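Coming up is one lone chain in structure tokens, specifically the form predicted alone.
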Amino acid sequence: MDQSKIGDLSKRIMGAYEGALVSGMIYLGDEMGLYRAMHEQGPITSDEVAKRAGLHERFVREWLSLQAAAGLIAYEGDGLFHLSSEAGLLLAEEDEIRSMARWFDNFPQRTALLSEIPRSFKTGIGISWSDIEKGGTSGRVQWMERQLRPWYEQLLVQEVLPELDGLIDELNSGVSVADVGCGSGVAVVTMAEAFPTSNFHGWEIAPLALDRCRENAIQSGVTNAFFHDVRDHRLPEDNSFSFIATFDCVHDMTSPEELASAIYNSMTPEGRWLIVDPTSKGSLEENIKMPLAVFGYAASVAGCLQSGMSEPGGAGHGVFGLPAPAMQELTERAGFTRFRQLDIQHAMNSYYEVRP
């Protein structure tokens, strides 16, 4: 036995467990708005904090006193806490594109969901989203909203949609555009109100989340967004869109194949198909060394795995289990002729134009 590895070990696991409690916190502190209560106001009391977020002084204390400890909130002495500018752009400022709270949104979903994951190690057969919302959690609906939409309002039809050549003029023309695997449907919805003369299509097969795109769609007041269960309007085979968009998704498939070959028969002769996709760089050993790889291997565990694998037979691809020579393959074998990664820089997503 190396003494120095066991001591080095047990500091690594005592982070990992700390970590999950200051999780835990974070979570807590976006929830009871005391982020927001601190933001932009200086060095702040524990009493001022409690009032301006209308909560218990003494459970407000303590919760500080961990924020202090964990590094995330600075404390001044004399009673006073800080939130620097800093930490309040990624801790308090919910339209901002780098802010991290929303990323904990879910977190007594995910952890709630543990107690059910063991049952997938013994049978092999993963929990589908659509079963995790029959247990009544719309957890997932609103986190994935939350921490996506951000991104869909600023830079999907900014600087996304522009990269694929011709396409805006396209949307601007009127076309019919399909957005498969559409979550919320804010995509759809953001995508519409740009577009106006275009009509967009959204499929889902989550219940709670095709409630969710319709109430974004009466929300934002847009006619031209329309949503399908998947299990009971599939796909037309009809070469109808112009655009098919899918959104971290593809992964999640029991059957990318079947989607692949579904996208193609919908498609006219010109479209174009834009999968937004986990970057996986094809091994474990070049994976592991990826700055989200922890999280993206602990995500699949507990739930793109749970996802591809909730049918028997299933693909189980996970997070990483799409690299780009494997997309380029599953979509080839649809009937797919080219395929293009786009220069597209993300934290954990690589993009791809595929067209028939």
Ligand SMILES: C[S@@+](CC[C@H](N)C(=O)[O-])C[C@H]1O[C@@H](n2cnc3c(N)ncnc32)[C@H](O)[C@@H]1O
Given for the second form:
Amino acid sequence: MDQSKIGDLSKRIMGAYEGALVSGMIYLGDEMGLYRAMHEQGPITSDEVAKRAGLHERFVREWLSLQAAAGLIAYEGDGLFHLSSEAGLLLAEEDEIRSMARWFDNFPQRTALLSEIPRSFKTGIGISWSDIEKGGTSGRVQWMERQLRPWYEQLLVQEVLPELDGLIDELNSGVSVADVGCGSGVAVVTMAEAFPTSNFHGWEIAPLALDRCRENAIQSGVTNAFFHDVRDHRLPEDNSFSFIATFDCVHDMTSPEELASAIYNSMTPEGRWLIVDPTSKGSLEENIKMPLAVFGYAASVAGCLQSGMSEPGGAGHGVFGLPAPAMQELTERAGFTRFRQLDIQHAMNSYYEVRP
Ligand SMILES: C[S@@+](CC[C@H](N)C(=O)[O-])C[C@H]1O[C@@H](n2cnc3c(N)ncnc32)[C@H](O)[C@@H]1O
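For comparison with the form predicted alone, produce the structure of the form predicted in complex with the named molecule.
To see the whole picture, the full complex is given below, headed by that same chain.
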């Protein structure tokens, strides 16, 4: 036994435990509006924070002390706590693309899911996205929507779609577009607003996500966005779609092969499929060195692999199971002949344009 290794490892394990505890406290701060109460206020007492958030001072003071111990909020002495402008940007600003408070949105529900997950390890059958949502308690749809809304609203139309040569002109001229595995429908609604002469169709398998899609469409007032339950209406195999997108969901499918074939058969001969899916380096040795490896593998065990294994014989790629060459092979087996990785930098995802 190497005593220094035991020391190093125990520090690492304690760090992981503290990380989980601080995550819970960030969730509380976001949920109860504590960061927002401190944002742009300068140094402020616990009394003032409590008043601004409408909460009891004694509990707020203990939470502030924890935040100071964790290095998220500065303690400046004389009972004054300060949320710096940098911390405010990351923890208090909703529409800021770099904001991170939203990551903690469904922390209690995610933690509760841990009691369900051992069943998958025993049976080999994962929990589908629909089952994760059963009872409406998982917060999964709301979490994903809050995560991705700023990205869709601020970057999709402005920076990603123009990377596909000629696509913006096509969308302006009026074409049919599909988003498969569309989640809460924010991408569909965002594109429908930007291109009113085109029609946008979202396909989903999870009922709560579909409910949210319809709410989002009504709220935005668009009349060119339509949503379908994939279990009742499959993608029409009529070569009608000029553009199909899959955002962060090929690896989630029990059968990405079926998805690729369905997309091939529903697309015009000159159509394009935009795939946005997690970057994988192809080997475990390289993947575990990526900056978001811990997040990715945890999201896989608790979500993406669950979805991909939710039926017997499910492909179960997990978050890092489809590196670019495997993705290309998958599309070629479905009949696609052109595969191009787009030059878009993203912390987690790679972007591909695929054409028949
Ligand atoms: C990680 S989420 C991404 C959601 C959405 N594209 C977004 O970016 O917010 C993956 C989505 O794929 C959906 N999904 C899984 N299997 C599906 C299938 N066979 N057909 C349609 N949607 C499916 C899940 O319900 C889930 O909403």
